[in-house]
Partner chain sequence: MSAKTPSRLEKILDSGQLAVTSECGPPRGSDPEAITKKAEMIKDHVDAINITDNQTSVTRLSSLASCIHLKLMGLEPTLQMVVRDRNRIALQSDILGAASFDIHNILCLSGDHQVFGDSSQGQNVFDLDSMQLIQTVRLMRDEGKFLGGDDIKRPPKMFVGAAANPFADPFEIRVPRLAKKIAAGVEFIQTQCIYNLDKFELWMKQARDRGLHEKVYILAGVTPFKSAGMAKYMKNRVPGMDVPDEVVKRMAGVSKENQPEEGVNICVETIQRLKECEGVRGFHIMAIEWEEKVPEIVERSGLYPRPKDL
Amino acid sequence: MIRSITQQKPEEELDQLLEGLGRIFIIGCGTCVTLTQTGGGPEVAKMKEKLSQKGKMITGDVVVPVACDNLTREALDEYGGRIDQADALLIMTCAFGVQTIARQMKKMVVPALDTLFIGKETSLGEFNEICTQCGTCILGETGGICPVTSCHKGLVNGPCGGTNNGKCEIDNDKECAWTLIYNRLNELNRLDAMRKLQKPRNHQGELSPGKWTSKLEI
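Present the coordinates for that one chain in the form predicted in complex with the partner chain.
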């Protein structure tokens, strides 16, 4: 399943973000950050303990089922008084959750996590991006492996000259996307697909930054 992949912010940065904010309400999420163990029940409990030791008053905490859902508002309504007492909401969800909550509550929000990418758990504790939502899919010509996402240079016309034993030049632990594509196309007897000169990408397909659409035909 696709998840929003996050990691906890460095403690020092969090301390700076919370400077001068004495009373904190902590919000975790039962979905993606529970899987990545960055903002589920145990992490919220640990954060609560840590901040208490640093002299913060924790006015309350909750792990909402799906922070990015509009129903989060209702889940938080139950905690109205405790939220009102807080100087800020410390939100241990991905940035989707942070923004959903910020839109709904008239409170200063502080993200406890950095949102890295939208991806999936490919093996235990290992998360991969898989798709950058570029808006101009070429998977049909690359054997179903995405070079836009998996190649560190996002090359669409074949590998650079830095492949070392099938690994990426920037990380010996990472497979070279184009070696994977080559092997896959070779297996499928479709190497001719690599001959096609891919045109410069249409970045209007993604409008980055600032992606949005109102044209979906539903």
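Mind sharing the form predicted alone? What's above is the form predicted in complex with the partner chain.
Only one chain is given; partner chains and other molecules are left out.
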């Protein structure tokens, strides 16, 4: 299961963002942030209570099914009046959800969360980053294991001199990414691929802001 991984902003930062805004409407999301327990129903309720104790007036709150999609007509009909009463919308979703709601609503939006990465659930409640979407994929040379996300140093040529018995020097409990790559390529009889020197990562692999158009004929 792939999710946007988020964490709540520090309280001090959130207080600064909400300074001078007395009437707040809170919006959570029923997908990623519900699963990571950063912006679902319980978290929205806690935020509502916390802000009320700080003297904010909460005009209303809602947990939309998918914040990445536009707010539905039904949601706007039900909560539009309370949204209109608010000075700002406090958005407890990933950055994509914040931007989607901002484009749709003529209201000041304040993000309550920081979006960390796109992750895959590897065990109950644990998510590991699987792709930074860097635009310069070398999975074909590394046996399908991404060193950018699997290696703490993001090395595209490895291993480094700190690997110790297949473990990472930064995290002794973590398998060295380049040891995993070596073992995978060895199993596939493709060790020669490790002899290829990868160019330094292109941090501008895609134009910013990114844009992609399908080549399919419509």
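Remember, predicted model here, so these are calculated numbers, not experimental data. Think of the rigid core as the biggest set of C-alphas that the two forms share within 1.5 Å after superposition. Numbering follows the first chain given and starts at 1.
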**Request:** Answer whether Leu89 and Asn172 are in the same rigid part of the chain between these two forms.
**Result:** no
**Asked** Roughly speaking in whole degrees, what is the angle the smaller rigid part turns by between these two forms?
**Response** 16
